[in-house]
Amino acid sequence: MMRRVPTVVLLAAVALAPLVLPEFQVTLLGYIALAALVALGLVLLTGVAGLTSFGQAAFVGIGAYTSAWLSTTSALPGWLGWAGGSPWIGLAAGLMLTAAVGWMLGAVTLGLSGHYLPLCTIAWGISLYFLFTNLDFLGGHAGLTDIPPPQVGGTPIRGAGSFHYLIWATLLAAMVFTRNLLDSRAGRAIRALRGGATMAEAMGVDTARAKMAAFMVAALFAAVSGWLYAHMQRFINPTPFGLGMSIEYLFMAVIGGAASVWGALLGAGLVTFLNQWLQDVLPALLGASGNFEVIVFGMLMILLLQRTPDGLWPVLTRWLPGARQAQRSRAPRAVPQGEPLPARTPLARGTVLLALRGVTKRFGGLVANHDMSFEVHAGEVLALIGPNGAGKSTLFNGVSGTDPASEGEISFLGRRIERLGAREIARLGMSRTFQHVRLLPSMSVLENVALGAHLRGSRGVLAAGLRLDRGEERRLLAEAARQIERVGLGASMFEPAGSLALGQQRIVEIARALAADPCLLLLDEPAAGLRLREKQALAELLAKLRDDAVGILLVEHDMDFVMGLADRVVVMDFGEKIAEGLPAEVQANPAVVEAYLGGVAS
């Protein structure tokens, strides 16, 4: 019930505003909604996907100028004459042009990381701004005038009141689209970008595609905002589409709550209102005109960011009436139900799943793995052990495609995979966990595990935003719930993954790997951080998987755990295999005793 309060309040305020407020304030509300639409795209792009852009105002300009020019010019070429005069055709053209420009810019810049990405967005944002100012047919610095209003049923939409409902209906639709997207397979792929490309690709997420999806949605939201702005103002020039406005949009998203849909609206309202209020109040207080509001505004922003780094919306929600009581008395949620997803055909026990032949990995002059060869069969647990620095995790990364080997052959189900990426290998039926837990702490356990089933679904961004993916989504969540129950964490299904103990988080990673329906499971130190009973439960689970003909390649330092579970053991030292055989044989091997096991065999 508490989650519906903001929606009810907003709908009531939007409906009543033109009836009770002066025209100026209604217009100001329109500007807030236009800014919130751009900030909403940045919530998805920056707050969720972790990609910083300082160029969103340029996309606003593309949407505004495309429609304004098509609606006002009388000198359209013959092949484009049909598009002249109609703001609605201008909207479609603006979206198509924005999509084309956004795709080209995204293809060039989204592969960059660190500070290079925001610097590139600054560069192309400034470039597009100066393009608007230097093209004569766009009016240069003077801009374009006499932009016609859109019409509905032959009636022009004029005045602050009429445009108020159009603008806010568009914003609300975009908010619903974004909420639907985040609550979906495609949304989890975008959110997984925060966990790093290595984890996301290992789960089968096409990270380049997920980045492009977030970038395109943010660009198209900005273009729609520009279209509304142009036809509401009926006049545009390049000033609102410069770098300064892009920075302001980013401020709105971050201050409101960069990972919250409602934060975009809160941030846009706060920044727009403060700008307007300071412009009115400061000259009267200081007795002089000037851009004093920029100084005060900057100081306020610094204070807010220091005190509320996650934005104001999370703080506000904690203080809503009854929020704390509702959180304490939260009723248990229903376990998702759905038809089982298609499963792989079980392989016969003893089938060779993985075969390594002379695998070597070099880092410059350092040889981390040298001439490694062994096989993993269906229905067995093969333990890979060795002292710290022996090269076990490096070999894991080479097998899973995270960091390909330098030499040698790696075959999975009879197919050479040493040059395949992690996503392609995951699609073939190999799934893994990580030495250092890689979960998305703010997402629930259920959502984290559902990410493991990413390749078992197919619905994309548009279907998710329009909520046409619900059947598939129910099946994915039901599969995730089954795997969580399977590993014994059903009671924590709806808890944030980051709130669990380290040992439990490792179990969540195993459930996530199982959600992919693998025939080969790579587990990197799964027992680390587990208590005795938890280790016993994990050993029972892995034994059941072995009985189901799943192959398991296990890296572990707990020798009691390994020797009680593994069918065969491969021992590494200084990147080389020094022994292979049954656990008892390995324990009795003098080379192993000297290099690793110490007194275990004595």
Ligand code: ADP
Given for the second form:
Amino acid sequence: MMRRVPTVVLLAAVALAPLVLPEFQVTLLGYIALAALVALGLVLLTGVAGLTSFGQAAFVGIGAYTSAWLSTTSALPGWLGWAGGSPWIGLAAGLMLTAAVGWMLGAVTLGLSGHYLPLCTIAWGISLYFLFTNLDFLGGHAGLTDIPPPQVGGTPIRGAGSFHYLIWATLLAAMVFTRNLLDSRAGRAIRALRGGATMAEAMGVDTARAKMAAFMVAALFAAVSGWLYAHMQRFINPTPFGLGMSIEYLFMAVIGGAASVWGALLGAGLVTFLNQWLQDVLPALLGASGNFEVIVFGMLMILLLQRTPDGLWPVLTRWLPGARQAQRSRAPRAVPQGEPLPARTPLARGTVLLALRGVTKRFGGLVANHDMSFEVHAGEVLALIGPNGAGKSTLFNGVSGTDPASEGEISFLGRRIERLGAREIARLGMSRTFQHVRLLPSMSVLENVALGAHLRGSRGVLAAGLRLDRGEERRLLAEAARQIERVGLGASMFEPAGSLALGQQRIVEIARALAADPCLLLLDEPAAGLRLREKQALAELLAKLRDDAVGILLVEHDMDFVMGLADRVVVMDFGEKIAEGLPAEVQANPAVVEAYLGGVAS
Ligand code: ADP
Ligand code: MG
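Output the structure of the form predicted together with this ligand; the preceding block shows the form predicted on its own.
Following is the full complex, with the preceding chain placed first.
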């Protein structure tokens, strides 16, 4: 119930505003909504996906200028005459141009890491701005005038009042779309970008595509905002599409709460309102005219960012009626139900799953794996042991495609995979956990595990935003829930993954790997940080998986755990295999004793 309070308040305010407020305030609200639409795109792009864009105002400009030019120009050739004069065709054209430009810019820049990406967005933001000012047919600094209003059923929408409803309906639709998206398979892929590409790709997420999806949605939201702006104002010039405005949009997203849909609206409201208010109040207060608001605004932003690094929305929700109480007595959420997803055909026990031949990995001069060869069969637990730094995790990275080996052959189910990427290998049926846990700490255990089932679904961004993915989503979540119950974490299903003890988080990673329905599991030190009872439960689980003909390659330091569970053991030291055999044989092997005890025993 309480979660609906913001929605109800907003809807009522939006519906009543033109009836009770003077026109200039309705116009101001319109500007807030237009800015919120752009900031909403940035919430997805920057807040959720972690990609900073300083060029968003340029997309607003493309949406505005395309439609403004098309609906005012008299330069169209006869056969294209139908495309002129109509804001709706202008909207379609603006969206298409934005998509084309966005795709090109995204393809070139989204692969960049660190500060290169933000710098590039500044570069193309400025370039596009200069295009708006320098193309003669766009009117230069004076811009374009006499832009017609859009018509609905022959009636033009004009005036702050009717535009108010169009703008706010658009914003609300975009907010619903974004919220739907975040809560879906495609949204989890975008959210997983924050956990690092390595983890996301290992779960089968196409990270380049997820980045592009977020970038496109943000660009299109910005273009729609520009279109609304152009036809509401009825004239445009390049000023609002420059770098300064891009930065302001970013402020809005960050100050509101960069990862929340409501934060975009809050941030846009606050920034727009503050700007306006300071512009009015400061000159009167100081008795002199000048752009004092820029200085005060800047100081306020610094203060806010210092005080509330996660934005104001999370702070505000803590004060909303009932929100605190709801947080304390976490409402029990239903365990998702759904039909089982299609599963892989089980393999015959003893089938060779994985075969390594002469696998070598070099890091510069360091040979971390040297000439490693062994096999893993369906229905067996193969333990890979060896002192710290022996090269076990490196071997896992080579096998799973996370960090390919330098030399050697790796076959999985009879296919050579040493040149395949992590995503393709995951698709073939290999799933892994990480020695250093890689979960998305603020996402629930359920959502984290559902990410593991990514490759078992197919619905994309559009289906998610329009809620056409619910059937598949139910099945994905139900599968995640089943795996969580299977590893014994049912009680923590709705907790944020980061709130669990580290040992439990490792178990969440196992559930996530299992959600992919793998035939080979790679577990890197899964029992580290577990208590004795939990270790026993884990051993039972792994034994059960083995009975289901799953192959398990296991790195573990706890010898009791390994020796009680493993069918065979491979021992590594300094990157090389020094022994292989049954647990008892390996334990008695003098070379192994030497590696572990540094020769003291002999
Ligand atoms: P283990 O998992 O058996 O403890 P690792 O595979 O993590 O060992 O490391 C094996 C060796 O390779 C270590 O000497 C480690 O410092 C080195 N190493 C691992 N990853 C890298 C890397 N990305 N770059 C350079 N050296 C690395
Ligand atoms: Mg390791």
